[in-house]
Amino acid sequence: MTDVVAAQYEKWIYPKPIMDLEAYCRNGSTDAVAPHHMHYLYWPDGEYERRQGKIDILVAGCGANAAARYAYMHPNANVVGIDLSEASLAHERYLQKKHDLQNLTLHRMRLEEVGKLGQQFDFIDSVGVLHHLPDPVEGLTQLKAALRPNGVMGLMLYGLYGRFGVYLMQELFSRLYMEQTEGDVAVVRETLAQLSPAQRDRLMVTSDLNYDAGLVDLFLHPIDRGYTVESCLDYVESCGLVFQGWIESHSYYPEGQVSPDTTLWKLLNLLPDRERWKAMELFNGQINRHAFYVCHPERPTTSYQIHLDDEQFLDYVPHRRVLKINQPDFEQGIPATLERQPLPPYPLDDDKAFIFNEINGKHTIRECIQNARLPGTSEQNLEFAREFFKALWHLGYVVFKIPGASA
């Protein structure tokens, strides 16, 4: 089965090759789990800053672009890319030469063979790969062995419920004995054109629909597993790893999706996080990708766990993940809002706007509260700020640096 998958990516190069990384980055594109803009999620103790980004990165299943992107975006890092497709690696080498990426090394090998490198890594990216392996547990276990004690893995697995329409089409094409010929791809295109608007709504809106290799990967892949929240968590634990958190946590919490005035909101917030995530996946129904990050169980929890329900949270230093603030329109009665695609705008009253404007990567939460000069008592202001920062954290608008860490 591994040979069949390898043959697919030799013929159908995926994802679509990027021809110029400078132009790609200039358009604001980036890797979903890349440390250069997510490092406070992974190392809130400031480890990435202290090392000035001088870390060892493995891109496990790099495809046509990802390893070169990492090397380009992390110039101080040593980046290793592995893939089973020589055709994909050939394009990686094209990008390596075009952009003079001397910090990049490429190897053709199966992900399960990563131990042959004889290397350890601070960060491992495996996005969109593990769900295509014959034995996903073996794959993740091998990656775990290549991860340093304080290292982090950024992973992405397909979401079962959000890909429901895709899996219906996969089953249809399988029953028609379709493989991966040019003629079969033409039939896929013809079939998609026959779908009603309601049927098309069940499919994901994705650029994969726009080119042949994307259609093959989406509808004709020989191995494609979908995961729920529960099966993601079970998978991580079965490999002896610790689940740290979701890359885009807004899909897994009620903030921004459920009105606080409803009974549903109250019931959801009675649940522990793990059960709340499962419930929100069912309520949302459209999560087609689960992106999350994991680490070794031996890693000290004080270096990465965030607690917003005790007094320690006042000494966290919040950093913005969203920079855009839409100014209020007082004549129309429209409040100020935060905006971060694909989320709907998040309204800010005056007190929240004051606090958010104090977030500069230097002020602690305590200082943000004091500088905002809130009108309530100290106890009222504390609880107001706690709930506000909890919402910002759950929505993915801020990350935190743990107190006492020096950059």
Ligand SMILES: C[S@@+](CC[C@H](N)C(=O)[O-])C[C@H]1O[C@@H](n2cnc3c(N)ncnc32)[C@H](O)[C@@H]1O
Contents of the next structure:
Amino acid sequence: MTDVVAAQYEKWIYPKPIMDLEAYCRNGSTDAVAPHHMHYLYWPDGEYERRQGKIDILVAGCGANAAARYAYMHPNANVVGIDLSEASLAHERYLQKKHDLQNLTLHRMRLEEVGKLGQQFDFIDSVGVLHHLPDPVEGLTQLKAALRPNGVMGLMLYGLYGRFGVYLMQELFSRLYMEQTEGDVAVVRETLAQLSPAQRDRLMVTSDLNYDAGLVDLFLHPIDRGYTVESCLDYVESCGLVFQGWIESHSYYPEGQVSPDTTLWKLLNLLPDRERWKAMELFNGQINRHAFYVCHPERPTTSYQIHLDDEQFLDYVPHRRVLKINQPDFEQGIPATLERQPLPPYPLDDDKAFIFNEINGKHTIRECIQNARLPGTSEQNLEFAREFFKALWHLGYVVFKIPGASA
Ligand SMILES: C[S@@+](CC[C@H](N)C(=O)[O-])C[C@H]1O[C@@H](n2cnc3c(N)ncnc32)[C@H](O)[C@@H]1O
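I would like to compare: after the form predicted alone, may I see the structure of the form predicted together with this ligand?
Let us now look at the entire complex, which starts with that chain.
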């Protein structure tokens, strides 16, 4: 089966080649799990900053662009890209030459054989790859062996429920004995044109529909597994790794999706975290990609686990992950809101806005509460702030630095 997958990516280069990384980055585009903007999620103990980004990165199944993009966006890092498609690597080389990326090394190989490199990495990206392997457990286990003790892996697996419409079409085409010829791609196009708006919405994808390799990847892939929250967690644990968190946790928590004055909210919040994620996946129904990060079980949990329920949380230093803060319009009675695409804006009452304004990457949570001069008793203010920071964390509006937690 690996040969069929290899043949596909040799003929149908994926994703669409980027021709200029400078222009790409100017648009604000980046890799979903890249440490340059996610490092506090991965290393809240400040490890990445301390090393000034001088880390070893592996991009496993890099495709046409990702390894060069990593090298470009992480100039202090050493980046290794591996892929089984020579055609994809040829485009990576084009980008390497164009941008003079001396911190990039490329190898044509299966990620199941990564051990042959004899190298260890601080960060491993494998986005959109493991669900295409004949034996995903074998693949992730091999990647784990190449991860340093304090290392982190950023992974993306397809979401079963959110890709339901795609899987219906995949099965349809497979029942029609279609493969991956140009003629088959033409049939896919013709079929898509037959869909009603409701059927088209069910696909819940837009980006891969406008080019042939994207259509092949979506609808004619020989190996494509969809994962639920439960099967992501089981998969990670069956490979001896620890699940650290979701990259975009807002899809997995009620905040921003369920109204707090409903019984559903109360019932959801009675569940432990993992059960709540599973329930929210069903409520949401549209998660077509699960992006998350994992690490070794031996890594000291004090260096990365975020606990907002005990008093330690007062010492955390929150950093904003917000892209846009909308100022309030007092005349219109519109509160300040926080916005992070693709999230809905999150309304801030005055007290929340006062606290949020104090988040500057320097103040601890204790200082944010003190400086915000909230009206309640100190106990009330503490609980108010705890609930607010929980919501910000669940919605992905903040990340935390844990002071003095070096591993
Ligand atoms: C969907 S693309 C994702 C590319 C890239 N990670 C990205 O996010 O842009 C999957 C890539 O994984 C590669 N691939 C599939 N199976 C592989 C394997 N066993 N070892 C190495 N690469 C593999 C394919 O050749 C293809 O380039």
